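Only one chain is given next, in structure tokens, and it is the form predicted alone.
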Amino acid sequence: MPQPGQVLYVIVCASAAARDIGRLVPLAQDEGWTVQIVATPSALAFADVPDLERRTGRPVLSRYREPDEPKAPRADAIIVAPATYNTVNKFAQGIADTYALGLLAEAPGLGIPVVVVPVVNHALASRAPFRRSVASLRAEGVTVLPAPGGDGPHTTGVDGRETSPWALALNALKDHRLRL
């Protein structure tokens, strides 16, 4: 369970499985988390942005910010849900060419936790810079959880309990933030 007042960024990429991302929403305040979404550009189209902005009592942040505009509070771990073919291959290559990737550039610099749930096919999954994208993630202490195509997908069991990525991601966060 985070400290009262720990934030997690949700960053959100362009994927339909961003449409659902308000999900993660409440399960993540239920354990405690103050929830900041941070959608890159293109995954503004695919979220449903006043529904989050409703559900975290926060703006969805989507670039820099302005001199004059306030810093948005420190994140204490980072959930990349969906997190796309690009994102992965950018985040494991140190590219930072928007605020997403930017946050996500630093944050294993600054021991932020951070727990990547790729949603890739499984031509994608299976192609050799990912899979060292993957690797290299890893190996800088991230934690990315199996690709639907790659190692295994993600689904909902047939009793209802939810295992969703969104669960997946909450349960992995802990699971890092316990080896910390």
Ligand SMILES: Cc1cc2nc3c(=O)[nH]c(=O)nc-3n(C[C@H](O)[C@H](O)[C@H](O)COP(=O)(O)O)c2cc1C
Second form
Amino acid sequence: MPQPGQVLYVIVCASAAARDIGRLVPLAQDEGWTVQIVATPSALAFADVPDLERRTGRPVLSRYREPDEPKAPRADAIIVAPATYNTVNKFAQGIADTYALGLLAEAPGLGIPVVVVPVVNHALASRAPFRRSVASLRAEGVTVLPAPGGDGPHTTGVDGRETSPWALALNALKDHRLRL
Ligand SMILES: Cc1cc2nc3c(=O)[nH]c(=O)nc-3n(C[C@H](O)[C@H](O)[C@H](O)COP(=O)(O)O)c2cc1C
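Okay, that was the form predicted alone. Show me the form predicted in complex with the ligand next.
Okay, now the whole complex, with that chain kicking things off.
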């Protein structure tokens, strides 16, 4: 469990699955996390920003702050969900041309646990660059869940329990933190 006030950054990329990311917020809050949503600039068109801001009580961040703006609180953990082909490859390459990627660029070096939930189709998941990116991130200690291979997140299981990738991501984060 997080300490009181610990902040989970949820980085949302530009996938149709971003519409569904609001489901992760109460799951994380129930575990005791304060949730801060960060969207890639392209994800703003996909996510329901007002709903995410209402659920978290915080503005969705999508750009680097101006030099005289206050710093956002430090992340204690990061989940990237949904993680696009584009952002996974850029994260692995160390590119920091969005605020989301800037946070990710530093996270492994700061010892911040990162869990990545790729949402990519079979064609993209099978590409050598993507497979190299996943291997390289894992070698740096980043947890990368298997790509669902398709059409976005699952929702709930037959017994009504949450089996979405978002719930799997929180479980993976718990495992990751236990290993630290
Ligand atoms: C309707 C739509 C759905 C998309 N869904 C995905 C997706 O599930 N996974 C993915 O990797 N890219 C998807 N894309 C492509 C990304 O939006 C595109 O690569 C974008 O540049 C990613 O930007 P980001 O990684 O900065 O969020 C989709 C594009 C559109 C128009």
